[in-house]
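Just one chain follows, in the form predicted on its own, and it is written as structure tokens.
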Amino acid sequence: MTEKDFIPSPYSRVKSEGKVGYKSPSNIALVKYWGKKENQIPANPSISFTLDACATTTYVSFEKLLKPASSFSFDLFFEGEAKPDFRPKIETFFKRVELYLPFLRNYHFKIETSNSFPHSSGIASSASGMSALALCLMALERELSPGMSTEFFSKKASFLARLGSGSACRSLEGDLVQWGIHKDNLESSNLYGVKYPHEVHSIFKKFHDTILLVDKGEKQVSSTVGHELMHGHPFAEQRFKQAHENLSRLKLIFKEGNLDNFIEIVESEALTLHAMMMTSHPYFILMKPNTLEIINRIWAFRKRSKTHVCFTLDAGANVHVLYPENEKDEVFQFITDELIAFCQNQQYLCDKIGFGARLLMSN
């Protein structure tokens, strides 16, 4: 599909009001995306587990208006509080969408939205907050448009929300989800994500992520601008093929449930990410001593224990510790023995696997 796809034909039907709530969960790159090109398009493939536990809930109520607004017209609550300062996202994304949305003008919009993690947690939002939104206003679509099919819907809200964030494209649907173009994937996408179509084993279907909270501020950098880095970058091009190949790698490991290699793969991939920061102009550092500390915890445990938990980092100091159903019990109490001490406030979130949004009302 090409972005003229998804230029709606003129609405059949008139919706004057509603109200439509959406749950979408956040979800954890193991392949990791980092550079894009023009119009949130990804300058590498990558591929996530969706989460569960941690998402975000929206409801989106709709007034339609006497005219079309000479600007968008929507007021925004979360947590139940006004946020003047969550607007410019807001209009950026609808800007972007409206081509794709062209009745965003035609109504007024009430945007009410929490988080089930604690607000600066050190957790991104922007992954599950941009796919509920962009799955509200798909169902909006839906009641202009009748006959949609369900396929059409996924893969527009997914295109939609990555306009909003590009992680976002992968928070729809679950329990694997891939972003970008690859060989091994005919069906895979730069406009949006696509539910991981080989073969996994069962070991890769329940696994568990522990998030470790070593701090909570606001990055020193933005993934905004950390992608905008790329641009020039002495690495960039060895990076990009290395990310294909891991995703290559992962089709066999994903089959045979070879655990060994895709640790190998994950944290390869984590550090991977830092290296890019560490080495781009200006470089930055975004680990902090204790995420070194619990990585080495990890890697000891790891080997005197056989167990198969491992680490993967987003774009902060937190840690993601990730394990398989069989062995959590053993792993949590390590956590809970060793790794909780180097969190801010031993503050810690536990998820899993989830399986992607949920539709909380529509009417």
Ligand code: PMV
Contents of the next structure:
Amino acid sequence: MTEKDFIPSPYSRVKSEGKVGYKSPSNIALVKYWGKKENQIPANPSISFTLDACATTTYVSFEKLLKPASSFSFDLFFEGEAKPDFRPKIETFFKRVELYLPFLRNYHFKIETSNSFPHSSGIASSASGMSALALCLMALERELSPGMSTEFFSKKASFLARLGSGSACRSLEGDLVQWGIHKDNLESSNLYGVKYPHEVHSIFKKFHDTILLVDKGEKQVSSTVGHELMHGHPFAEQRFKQAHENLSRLKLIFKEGNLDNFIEIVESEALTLHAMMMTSHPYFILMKPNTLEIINRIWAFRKRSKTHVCFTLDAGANVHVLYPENEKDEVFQFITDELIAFCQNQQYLCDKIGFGARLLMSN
Ligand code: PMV
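Let's compare: the form predicted on its own is above, so bring in the form predicted in complex with this ligand.
The next block holds the full complex; its first chain is the one shown before.
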């Protein structure tokens, strides 16, 4: 599919008012997306586990205006309160998707959103937030174009979420989602995420992710700036090639359930992501001393316990501790005994693999 396929034909139905709600989760990348081209096209393919507990719930109420508005008309409430500082993000999103959702200026929207995790946790809410909002808008579009297939609905919702925040396009479905063209997956696209099509061993069907909140402060360098710094980065081409290779290697690993090889790729991906940050111009470091302390303790514990606990990182100091269901008691004991001391205010979030977004209401 191309971008043009997401521009709708004139709508066949009118909808004067209504309300829709979706709950959409966050996701954690195993092969990381870092670097993009124009219009949120990823520089390399990525794959993620969809999460379950870390999610955003969004309700959108809409009311048709008498005539199209000159600027987008919406009210925004975050956890019950008006949030003027979130408005620019929504404005930018609306601008980017207007071509694909030409009804946007015809309505006044009331957007009510809340997160299951504390806003100041340093957990990015853009993936869950943008995917939930994209789904709500698609639900309205489906009312205007009845007969839309479920497959098209999902693809377009992911396509729109991507325009809000790249990694958001991987949050709509579960449990493993790939985004970006890769030779082993003919369905893969740079425009939207697709469910991982290959065989996946049962060991990867129930994975835990305990998110250790090492630093809850505002990041010094945003993802947007970080992606930008991959342009002209001395190691960019090698990195993009490596992501393709890691995705190819994961195919057999997922099939066979080889946890040792899985760990090697996942941890290398996390450290490579941060190595890219440390070697860009200007360079920057998002890890904190406690991030490294936790990583070293995971390595020591893994060696002595023979378990398959590993870590990954997103663009921040927090550590995602990944482990399979059959080792959960032993690993969780280790986390509480040894790692929580290195979290800010001892805070952590328990999550696990999830299966994507859920419709809450539509009328
Ligand atoms: O979706 P963005 O633009 O916030 O970028 C997210 C990038 C990483 O989280 C670091 C990696 C990924 O693939 O999710």
